[in-house]
Every structure is written in C-alpha cells, then in structure tokens.
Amino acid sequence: MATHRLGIVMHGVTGRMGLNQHLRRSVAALRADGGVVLSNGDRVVPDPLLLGRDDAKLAAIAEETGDAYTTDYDAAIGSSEHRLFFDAGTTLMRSDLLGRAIETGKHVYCEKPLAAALADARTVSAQADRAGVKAGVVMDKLFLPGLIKLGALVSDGFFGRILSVRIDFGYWVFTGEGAPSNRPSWNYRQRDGGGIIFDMMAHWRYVLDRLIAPVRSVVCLGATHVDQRWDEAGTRYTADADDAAYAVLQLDGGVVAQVNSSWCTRVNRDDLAVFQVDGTQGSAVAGLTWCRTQSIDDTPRPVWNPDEPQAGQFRDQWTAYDPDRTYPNGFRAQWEQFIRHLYGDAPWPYTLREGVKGVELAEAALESSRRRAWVDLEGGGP
C-alpha cells in the first residue's frame, strides 16, 4: 500500500473558519489521523501550505500546526510542488484566486459564495470545466447530523408529499463598542462583499435544492437593523450590508420555504439554527445535530383557549429521530470525500457548476429586496 502526499495551498486560514474548521478539525486532524485512505488500501497524507497577507497570523499559526506559510501569492500559486489550492478567504478575492490557480493546473476547492458576482462565478466554473480539473465548493450543511437525518427521512419518503420548509438561523453579533464583535467587520461593509443575504444565500439554495426541491423563485427584504459598529481596532464605521434577510422562495412541487437569516436576533430556540419540514404524513425539525419528527398519527388536536395555559408542552409531544448515532466532523467529511475524488477513488457532486447556483440565488434575493418583488432563477436543481 502506498502514502501520496498531497501538496494543498491553503489561503484564508487566518479567519476564523478557515482555522477552525478547515486547517484545525480537518486537514490537520487527517493528518494526525495518518491521511485519507482510499479504496485501495493507499493512504493520501495533505501537507499545507498556509498562504495569506498578515505574516504574524500566519507565522502563530505555522508554530502551532507545524506547516510552512508564505505571504508570496504568485510563489505559492505556481508552486508545482501543490497540486491543489483552497480558499476560505474574503468572497471578494475568490473568483480571482481560483481562475489563477485554475490557469497553473491546479485543483481546486473553496468556501462559497464561489464569487461575489454572478458573473464571475459562472465564468471561474466554466474556466474549470476548459481545464479539466477537479472543482469543488464546501456545502458542509448538507453534512450536519441533524440535516443528514432530515435527508433520510425524505428518502423513507416519512413526509408524505412535502408542504413547506422553514427555516430560521441567526444570533446576536455585538456591536464592537467596548469589547470585540464576534464577526469580522467586513462582514457589515458592501464594499468589502459584507452582507446576510450573499452570506447565507448561498447555503441556503444547495440545502433546498438537494434535501428538498429545486428553489424557482425568491423574495426577499434585507435590513440593515444596526447601522453603527466598530472594527477590529476600535473604530466606529458605518455598518451598510444587510445584517438580516427575510425570504420566501417557491420550490418544485409547490412546496414553500420561508428563510429567516439575522445577526440581529437572540436566540430563542433550540439551535442556531432550526429547520422544520411540514408534509401530509408527518413533520420533522431539526437543529445542527439533533432530529424530532412528529407522524399524522402522532399530531395533537390542539384547542385554541385563550382564557388557560396550554395543559403540556407542544415540544414533549415530538420524537427524537435516530438520536444515539453519532457523525464526523462535516468539515472533515467533505474534505475526506474530495480527496478520494482527487485520487479518483470517488464520486463529486459538489462541483463549481452547483457553487454558481448559489450566487444566482443572493444575487435574485438582492434584487427582489431592490425591487421588493418576486424575482424568478434561471436555474433549476441538481
């Protein structure tokens, strides 16, 4: 049995998924591991490169995990000793990064949104498909335990024929004033490709499309509910992105999902984020690793009387759904999955092509909140 090394350009690792979750509990982890084992018995190893512009975050980060860091762009892009190159950098930059990487023959692998235009996404993807290289866009969603149980249900066809989606996500970002925020503040400047709506629209469309129905229109109205906030260093800016998003989108088969998105709320549910499936036959919810599920023979007559408390609880009367099963690390399973498509040892669906839905999807929602209408997608589903 042989071990590959697998040469990965890693840009982004500075922030603070790119550390956590991609660097940390991913590539690192699977190389404590011993690497990624492939149907054969063959073992890939990723050796890092942290590439980045803040040279004291690289070199801590360096110290800790052991890799090599750079600050050249160009050396580590050409470098033909990295075969693959990852983004979890500004949205701004990516588009540009991967065609370049693309260009020198790279594979490539990156955060979404793919672009921050739709533009750009379609033409990076379509760059991809000239070149003959293997692409791919993070949608760890779709690998959270919670998510994953939801699918199996649709699968067991539990539902019956599917209603409505709701999903609600979102916390309380501080302001900065007085102590850190816990988002950068790029995030909540339009010019640096701040905002909810291109954030988390992306996520959004790959859940539906894949777990639900293709998503055929959008409408939506984006706020920016805090317009004062203060940057890493302090300093009072005004905050113009959109910081919560409100949407309503039309899926195949006349199934309606309503999208709740705020860095403006607190929370007052069971997760960060709760998405709930309504059908004939019964009804789920789920939060990021937990699943309750609730059959046409199980629901209750509740009686409308304002005059009493409710005699129970409406939340004792669900059944957790498969709750003793445990999964990996999301991160670590894509990461996993498209190693062993590099190696030609697995399939792919995550593809640059689905990433572009994505920005289609954040780019209709921000202009049915310009126009405040109903804005149709060219595109359909998997």
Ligand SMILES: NC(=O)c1ccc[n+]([C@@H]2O[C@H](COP(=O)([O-])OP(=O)(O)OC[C@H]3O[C@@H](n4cnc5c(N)ncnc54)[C@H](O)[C@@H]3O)[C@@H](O)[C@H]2O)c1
The other form holds:
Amino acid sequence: MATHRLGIVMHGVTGRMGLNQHLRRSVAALRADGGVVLSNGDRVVPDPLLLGRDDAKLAAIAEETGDAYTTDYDAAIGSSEHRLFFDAGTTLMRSDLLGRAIETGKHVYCEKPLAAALADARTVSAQADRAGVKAGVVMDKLFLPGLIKLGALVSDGFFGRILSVRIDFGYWVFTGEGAPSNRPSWNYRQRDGGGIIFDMMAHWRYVLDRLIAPVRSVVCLGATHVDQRWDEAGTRYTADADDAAYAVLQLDGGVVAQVNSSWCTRVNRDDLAVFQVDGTQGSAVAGLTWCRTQSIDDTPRPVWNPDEPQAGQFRDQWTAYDPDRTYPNGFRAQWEQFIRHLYGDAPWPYTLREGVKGVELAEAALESSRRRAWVDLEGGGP
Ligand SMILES: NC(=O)c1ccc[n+]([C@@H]2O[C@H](COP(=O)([O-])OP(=O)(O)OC[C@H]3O[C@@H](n4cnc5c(N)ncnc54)[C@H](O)[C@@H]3O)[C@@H](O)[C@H]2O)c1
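Could you give the coordinates for the form predicted in complex with this ligand, as opposed to the form predicted alone above?
Every chain and every other molecule in the complex is listed next, the one we just looked at coming first.
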C-alpha cells in the first residue's frame, strides 16, 4: 500500500477560517492522524505550502505547524510540487487566484462565496470545467450534525409534504469601540467585499437547494443598522455594508422559506442558527448539533386564552432526534471527501457550478433589496 504526498498551496491561513478551520482542524489534523486512507488502503498525506502577504504572521504559523511558507504568489501558484490550490483569503481576490491556479493545471478548493460577483463566479467555474481540473467550494453547513439529522428526516419522509422553512441566524457583533470586535472589520465595508447578504446567502442557497428543494425566487430587505464601527487598529470607520438581511424565498413545490440573518441581534433561541421545517406530517427544528421533532400524532391543540398563562412549555412537546452515530468536524470531513475525490475515491457534489448558485442568490437578494422587488433565479420563478 502506497503513501502519496499531496502538495497544497494554502492561501489565507493568517485569517480566521484559513487558520482555525482549514489548516489546524482539517489539513494539519488529517496529517497528524496519518493522512486520508483511500479504499484501496493507500494513504494521502497533505503537505501544505502556506501563502500570504505577511512574512512574520506566516512564520509564526509555520513555526506551529512545521509547514513551509512563502510570500511569492507567482512561485507558489506556478509550483509543480503542489497539485492543489486552496483559498480562504479575502473574497475579493478569490476568482482571480483560482483562475491563475487553474491555468497552471492545479486542482482548486476554496471557501465560499466563490467570487465577489456572479460574472466572475461563472467565468472561473467554466474555466475549471474546460481545464478538466477537480474543483470544489466549502459547504460546511451541510456537515453540521443538526443539518445532517434534518436531512435524514427529509430522506425518511418524516415531514410528509414540506410546507415551509424558517432559518434564524445571528448574534451581536460588537462595534469595536473600546474593545475588539468579534468579526473582521472588512465584513462591514462594501469596498472590501463585506455585507451579510453576500456572506450568508452563499450558505443558504446550498442548504435549501440540497436539503429541501431548489430555490427559485427571493425577496430581501437588507439593512445597515449600525453605521459606525471601529477596525482592528481601533480607528473609527463608516460601516456601509448590510449587517442584517430579512428575506423570503420561494422553493420548488411551493415551499416558502423565511430567512433572517443578522449581526445586530441578541440570541434568545437555542442556538446561533436555528432551522425549522414544517410539513403536513410533522415538524423538526435543528441547531448546529441537535435536532428535535414533533410528529402529527404529538402535535398539541393549543388554546388561545390571554387571561391565563400557558399551562405547559411548548418546547417540552418536542422529542430529541439523536441517531446513534458520531459527527467529525465538518470542515475536516469535507476536506477528507475532497482529497478522496482527487484520487478518484469519492463522489463530489460540491462543485464550482454549485458555488456559482450561492453567488447568484446573493446578487439576486442584493438586487431585490435595491429594487424593493421579487427577483427570480435562473430557471425561473416557482
Ligand atoms: N464557511 C464559513 O462558515 C465562513 C465563515 C466566515 C468566513 N468565510 C469566508 O472565508 C473567507 C475569509 O474570511 P475570514 O472571516 O477568515 O476573514 P479574515 O479577515 O480573518 O481573513 C482574511 C484572509 O485574507 C487575507 N487577505 C485580506 N486581504 C488581502 C490582500 N489584499 N492580499 C492578500 N491577502 C489578503 C488576510 O491576510 C487573511 O489571511 C471569506 O471569503 C469569507 O466569506 C467562510
């Protein structure tokens, strides 16, 4: 049984996602566990080259992981020692970097959104198809235990006919005044590719398309609730990107999804993101790790009586749905699947074409907000 070295140029590893989710929890963790074992018993051991602008930051990370690093973009992208290019850097550079990597024959894998504009997303996806390279976009929410459980209920037909979906996502993001913010400042500046619509619609597209039904139309109101924030250096700036999005989506089969995403709300629900699916035969609600159901047989008949408090707790009327299995870190699981796919050992549905759809929904939601109108996605209305 052979051991294969997989050279990966990793860009954006000085950032939150690149460092924590992709380098530490996925690539370095897989290597520490001896690599990815293929079905024929061969092992694939990732060997990253860390690429970025900041020599000192890269050196500190390389010290921790023992990897090589460089600030020379041309040399790294052109390197024949590395078959795969991965990007978790700023969204604004993504499609250009991927395009350059594909030109040199590299396979590519990247964070969402695939590009900062739909035209660029389509161009790079078509380029990957033409070059025949293997290519993928991170769709981590599909690997959340809560959504895996929800997906299993859909496959089992638990819901009967699915009627509607409600996604409630968000938490308070501090302005950065006096104490550091809990998100990067570029998220709140349009010119840097910020905005919650672009950030979150890229997720909601694949979640809804793959778990429930294809998204057909969107109406969305974006808002910039907090317009003054303080950056990483403590300097005040104008926050001109949307920091909340209130959307309604129509899906195939008449399913309606209400989707709220906000960085200006305080959590009074059971998780940072809560997903509820209502169907004729039952409903389920899921967070990041958990899922609870209420079948038609368990559905109460509440009585509206404003003179008396409710006798029971509605939340107690739900049943934990907890199949007996374990769930690896989702980013790591998707990396493992992509690496298997590179070696012809796993199916790969998370293609750049799928990534294009996330950017399509983001642009449609922005257009809807601007025009105060419904916008249909490619393939028409519902
Ligand atoms: N999958 C998810 O759940 C998820 C969550 C958050 C962010 N993201 C995506 O991950 C990407 C990074 O987001 P983040 O939150 O880690 O941001 P971050 O600000 O922490 O990291 C950004 C990275 O890009 C690099 N960068 C920024 N400007 C650059 C430039 N001009 N030249 C070279 N490098 C530059 C930074 O050095 C850093 O490495 C974004 O595309 C974002 O949409 C995905």
